[in-house]
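Consider the single chain below, provided in structure tokens and representing the form predicted alone.
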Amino acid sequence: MSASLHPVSPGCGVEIRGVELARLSNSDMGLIRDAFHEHGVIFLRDQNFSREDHLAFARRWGEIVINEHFPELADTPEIAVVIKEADQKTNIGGGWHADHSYDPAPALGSILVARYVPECGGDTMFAHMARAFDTLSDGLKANLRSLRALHSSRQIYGPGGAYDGTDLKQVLKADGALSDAVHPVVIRHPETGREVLYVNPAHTIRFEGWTREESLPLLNHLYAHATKPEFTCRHRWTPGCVAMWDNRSTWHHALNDYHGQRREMHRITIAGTMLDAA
């Protein structure tokens, strides 16, 4: 069976069929790379994908980043465990965000494997930031190109942050390092050369040189624009499904609508580079 591409929505995401990731040819790897860069997130269902396969596929993309906050798979620290037990109320990633934007060199992408999924619920939303930026007015684009923004992990993982006081506090690593970074608000994508809106609701604190209060009206306008249906897709997980998303050009949001059911995913994050302004 030959590889084929099937868009998930007009604005974001593509499903790749006819590919077995554990036995990936160089030609199919090229197709996957092209689809990843073009669509922001790729999905491959029904994969017989061991932890060794997961590691091998990740290493074809680059160096693996060990997450400072998530629990890790026993004997395999490169694989983070993203889990919500049936008796928990809070999930990991339950809001729009881009992974590791708080790092000076943000992650290239993440590879998530569905190991145990709810009978229903637990979908993930994705949004494409290059397509969102393309549709802004010329005047706003010009203003955004002149700005930089502060990103931080503190308001999520730090004391008093979003997870503090929830039933995830005992799951996440208490000694995880906290990080701050400043990035251009509009970046030039390292592979495609496209202009990409690079702020996100979870980690962007304010524009450089602006106060938080001054920044929020414009940030909230950008967030509302970026999550319009025409830039997003919704992915329903099935056991053995593999997704890989580009952290430079997409956001994602893990929906928390499956209380009383267990969900376990395994994630590897790929190291990226410092981001250049458009």
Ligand SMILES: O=C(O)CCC(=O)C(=O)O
Second form
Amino acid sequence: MSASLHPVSPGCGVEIRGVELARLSNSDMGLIRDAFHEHGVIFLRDQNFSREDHLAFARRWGEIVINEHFPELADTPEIAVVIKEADQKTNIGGGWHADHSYDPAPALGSILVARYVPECGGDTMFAHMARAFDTLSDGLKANLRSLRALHSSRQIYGPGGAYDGTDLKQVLKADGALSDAVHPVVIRHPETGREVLYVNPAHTIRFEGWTREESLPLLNHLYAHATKPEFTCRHRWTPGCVAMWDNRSTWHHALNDYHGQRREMHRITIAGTMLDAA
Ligand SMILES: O=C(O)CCC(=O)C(=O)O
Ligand SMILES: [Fe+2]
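Could you drop in the structure for the form predicted in complex with the named molecule? We only have the form predicted alone so far.
Below, the chain from earlier opens the complete complex, with every other chain and molecule after it.
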């Protein structure tokens, strides 16, 4: 069977058919790499994909990062378990974010495998930040290119953060280190060379040299722009579906609309590099 590409929406995401990830040829790896860079997130359904296959595919991209906060598989610490039990209310990733933007060298991307999914619900939204940036006015683009922003894991994982006092808190690692980093607001994508808007609602605190209060109106304007339907797609999971997103050029949001049903996903995070200004 030969590989074919099927965009999920005009603005973001592509489904790749006719590829068995566990037996990936070098030419299909090239096709996957190109699709990943253009569309920001790739989806491959009905994969017979063991933990070993997951690790081997991840290692084709780079080194694996162990997340400080997520629970992990007992015998495979490289694989994080993104789980919500039927009696749990709070999910992991239930708001727009880019993974690990609080790290000095943020993760390149994440590879998520659907192990157990609700009959319906539990979809994930994605948004393409190069396309979002391209469609801002020239005046705003020029201003944003001169800014840097502070990111932190504290708003989500820290004391008083989004997960504090929720039923997710006991699932997360208790001793995960918190981290802060400053990045350009407009980065030059390390692979594609495209300009990308690099702030996100979950982890960006403020612009460097500005207060949080001063930063919020402009941040909120950017967030409203970036999540317009034309830059986003909505992905419906099926068991055995594998998704891989580019963490520098996309955001994602795991919808929490399936209370009473169990959902379990396995995730590997790939190490990235420091990000340069555009
Ligand atoms: O469960 C999902 O669909 C995504 C959760 C998430 O944000 C992540 O794994 O990084
Ligand atoms: Fe995430």
